[in-house]
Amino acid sequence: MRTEVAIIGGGPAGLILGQLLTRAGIDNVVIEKHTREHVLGRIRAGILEWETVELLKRAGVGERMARHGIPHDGIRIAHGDQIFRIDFAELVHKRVMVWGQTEITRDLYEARDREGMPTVHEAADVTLHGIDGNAPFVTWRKDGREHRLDCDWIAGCDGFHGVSRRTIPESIRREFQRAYPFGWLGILSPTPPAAEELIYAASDRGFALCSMRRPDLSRHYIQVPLADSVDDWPDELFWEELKRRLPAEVARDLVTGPSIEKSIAPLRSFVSEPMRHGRLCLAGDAAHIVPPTGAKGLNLAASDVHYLAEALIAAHHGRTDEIDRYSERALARVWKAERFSWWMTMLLHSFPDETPFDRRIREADLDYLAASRAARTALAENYVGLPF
């Protein structure tokens, strides 16, 4: 087989890139190690920056999102029994969209099917070859046979645990990371949201978040120790603890119910540089991870794909200046999003080793945010997303 761009990873980053390239007349093949059902079964974030919304429209998958997505003009932040609003529309004249990653992935697969573009699932032992030369290729095993795909470029969109980043030599690769000493226990429940907008809550007992997927489907989170497991948190105990971390007026009206899905996710900040080496370009979680506090994970993948699609389209037409600048352009935005996600995490979580001084500083920061329009504007500008 031969194609122009081999895309490693069939999640949102790889599929959006494939759509943008297909619409530009560039052949591409997506190679994914899991089944399609497995990819569609993953529960992920659903807060989209408006730049991401526009990118999905350009990729031809915005119709269902426009009908069923939920635009939000702000978020609410709770501190004890105090609650205040960050008004995106007033402060920065932008908004965000609530539309689940599972729905985005489904739309992207269906669009790819309509375009008749090839997708390989259940590809085992994926290996990248020749990325330092002009004739890269990808091999994998499937159905007891070895397969090979020759290409001009490889896009590594296969996540933190994928093969793409590890193909870049360790002598060239630089990695920066911070692991946080807690995780998020999240449940999905067939209950109405706690409020019309997301509520981020900082309390002495730890962080909590009330989010949503649809008017009848909610996603809630609480900060828990890394040593905890989902078995430690039956539904009744989860709801009780969530209520303790919310303002009384919110807890009083919270509708509870059985969980559909429950999981604990560790929090990590991670960046790998550079994002391009030879004929390999990284995008999304293959190159960086952010804690979910700032709602940046999928949105960062989208901005990477925006820059990478521009670069590959330019290379298709004989210009290499965009591909030469890809890593620099992408990383400039990545580090700003990393900073914001780190700051939101530090602002809203309790740390096991924090001192009384640390707690007072966090309380002062929250009080300042509630009182200062300038501080709220800075948060809003970063939350809705810096321009691509």
Contents of the next structure:
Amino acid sequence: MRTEVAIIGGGPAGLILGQLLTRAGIDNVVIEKHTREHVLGRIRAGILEWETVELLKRAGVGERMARHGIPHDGIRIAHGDQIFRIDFAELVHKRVMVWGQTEITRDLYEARDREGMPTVHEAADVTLHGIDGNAPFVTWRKDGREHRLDCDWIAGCDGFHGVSRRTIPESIRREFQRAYPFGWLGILSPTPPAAEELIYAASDRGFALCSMRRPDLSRHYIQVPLADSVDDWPDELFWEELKRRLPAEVARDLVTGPSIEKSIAPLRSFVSEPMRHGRLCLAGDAAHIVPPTGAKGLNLAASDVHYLAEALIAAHHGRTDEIDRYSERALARVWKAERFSWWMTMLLHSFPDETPFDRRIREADLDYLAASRAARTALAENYVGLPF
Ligand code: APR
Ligand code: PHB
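Compare with the form predicted on its own: the form predicted in complex with ligand APR:
Let's see the whole complex now, leading with the same chain.
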């Protein structure tokens, strides 16, 4: 089999890239390790920067998002019983969109089916070959047979645990990372959201976030020790702890109910450089991870894929200068989002090893944010997303 671009990984990064290439008349094949049901079963953050919204429209999956997505003009930040608003519309004249990643992924698969582009699911032992030369190819096993796909370029969109990044020789790869000493316990519940906008809460008992998917579906998180498991957190305990971390007036009105999903995710900052080696370009979680505090994971995958699609389209027309610039261009934006996500994480969480000095600095940062329009503008500018 032969194609122009082999895309490893059928998550949001691989699927958006596939759509942009297909629309530019470039042949591509998506090779995914899991079943479609498995991919669609994952629940991930659902806050879209406006540039991501525009990109999804260009990728042909804007219709349901326009009908059911909920535009938000701000977020709330709570600090103990104090609560203040970051007004995106007023401060930076932009907004974000609440629209679940699961929905986006579903629309992307359907668009891919409609356009008749091939997707291989349940591909085992995916291996990249010849990325240093001019004739790269990908092999995998499926249904007891070996398969081979020859291509011009390989897009490594296979997430943090994928194989693509590790195909770049260790002598060339540089990895930067920071692990945080806590995780986020998240629940999805068929209850109305705590407020019209997201509430990020910094309390003495740790961080909490009230988010949402729809007017009748809420997503809430609390910071928990890394050693905890979901079994330690029956629903009643979760709600009780969440309420204790929210301002009294918000806790009082919070509607609780049974959870329909519950999971714990560790928090990590990670970047692998460079994002291109020979015929391989990385995009999305394959190249970098952010802690979820700034909701940047999907948005960063979107900006990578925007740059990468431009580069591959130029290469299709015989110009490889954009491919040569891809890593540098993508990383410049990646590091700014890494900084912002790290800063939001440091600002809002309780650290087990926090010294009294660290704590006062954190409180001063929160007070400064509450009081200073300049500080709120900086947060708003980053939250709604820096330009692609
Ligand atoms: N071969 C093929 N596919 C693989 C392999 C492999 N060896 N390893 C992993 N995959 C698949 C995964 O099953 C997954 O479907 O690659 C896909 C990667 O998808 P994500 O992990 O969602 O990563 P990405 O597409 O970069 O998403 C970026 O969206 O889902 C979120 O947390 C993610 O916020 C991040 C953003
Ligand atoms: C979510 O809705 O899942 C969500 C929202 C904002 C975040 C992280 C997760 O910062």
